[in-house]
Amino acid sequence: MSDRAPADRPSPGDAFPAGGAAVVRERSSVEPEIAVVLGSGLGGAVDDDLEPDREFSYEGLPGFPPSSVPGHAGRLVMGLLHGVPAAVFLGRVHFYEGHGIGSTTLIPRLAAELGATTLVLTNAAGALDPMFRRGQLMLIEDHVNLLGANPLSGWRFRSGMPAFVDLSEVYDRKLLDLAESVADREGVEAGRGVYVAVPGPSFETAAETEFLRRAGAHAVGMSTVPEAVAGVALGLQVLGISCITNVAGAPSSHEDVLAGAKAAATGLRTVLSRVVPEIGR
């Protein structure tokens, strides 16, 4: 985690995180150590392991648009996840929903404002590398941003300087090693790889899939990167986990993605059940 004081962290200059935190704290006394974002169809990975204190619809949080994507409940649950105080975001805001790149950073900004120090990002992704199959996990070791926009655009430090943030190590190596060792120990099929974010919402053509593969990516999706970049800028430790739900370049639908997410949720739940308590320590 960054050693910068909160006052030294960049911001786009709005009051959304402070306003959201005020709404949450008015109804919940949970002080989260960890924030978890559950992607398309992955809410079931915590259903039996989350002890809720209070729930909040995204529409009731300042700056948050309503969720418009099937498989994204659009709710923040404050409570205990595997015994650890947590902010669990069921669904996210995507760039393709049309709210602007800034909206994709609302979750990590609120998480940081609430006091979380670790951000766990999960997503549904299409396999680019044939070594990954539907239902497997890919632990994100790096990413490529092909969204066509930087999530820190317009952010500034208090001095007025733009957010020149070091991204040489976005995904925390200790957390990555921990997740990998847990998967190995528990028999969960998982590998490391590079995630590439594309704008969406259409799926990739065969030619685009080959281009992304040759660019060095192992899985492709339409999210996560803006949250990870913003998380690093805000001093959070970031762990990213992709659930392989389909094969990029082959015929796909959102229904296929949701079905694939259901297949991968068991492995994700197992990894989270061991990783989250370790983070809490």
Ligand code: HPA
The other form holds:
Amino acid sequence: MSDRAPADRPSPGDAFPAGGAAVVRERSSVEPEIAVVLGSGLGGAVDDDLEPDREFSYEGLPGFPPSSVPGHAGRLVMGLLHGVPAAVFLGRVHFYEGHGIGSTTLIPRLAAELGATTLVLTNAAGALDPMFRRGQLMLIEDHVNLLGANPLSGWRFRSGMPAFVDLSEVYDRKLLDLAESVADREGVEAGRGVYVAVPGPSFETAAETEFLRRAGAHAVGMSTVPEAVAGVALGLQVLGISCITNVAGAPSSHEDVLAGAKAAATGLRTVLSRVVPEIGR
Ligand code: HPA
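For comparison with the form predicted alone, would you give the structure of this protein in the form predicted together with the ligand?
The next block holds the full complex; its first chain is the one shown before.
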């Protein structure tokens, strides 16, 4: 059996972003300034604030695997978010779904192809630092990639260079400061922290939780990092917001995570309602 990726695995130079953009542009004239990815159970954070123009099921977008995770809608909505032209991705492609690390970069690649210049990534995460409690937000200031794979593996820039991308500032400082001051002003409980991405889909053992804490992370999840890294490689400004849904290492289920996401969605909505119009300015 060959261990080579099947020919249709998303990888640099493939036609998926251009193909996806063509599908979208055929039916929507929205030219997004911003792309937003809503993680597990977080779709409600934009529901009332989004004027949809057109919706696309991920299944209809070239290269996208069908969404298979309850709580992840698997839809792209083109429209106005808080009045700003936006591509809103409801649900994402996770590494744990087994489609390969390349599949996790489909969203940022499509977002960039559609012309977005800012990528807002949201997720559900388990608290490692006791400072963070369920329902609060963690504004991501940096990350640790423990996925065991790099989303830029196999990438080549037009020059032929591998993607030796500078990751010294993945999360845009200005956006981070803006989100922090908005949260502060609006009374949303939020703090800065380091997000660690693990492959999942199982949750952490108590020993793994302690290991991650000692590695310097404040919250743990199974997403976001590949999209953020690809976003930087594509020249996008990235803002990352974790919604703390549970305490990592304590007994947890996907249902707990979805319930925790609901608890955090109000704060996320408030922050987005102030940050998105600023980005569109
Ligand atoms: N661990 C890993 N991923 C998660 C968690 C967690 O506790 N909560 C939400 N996503």
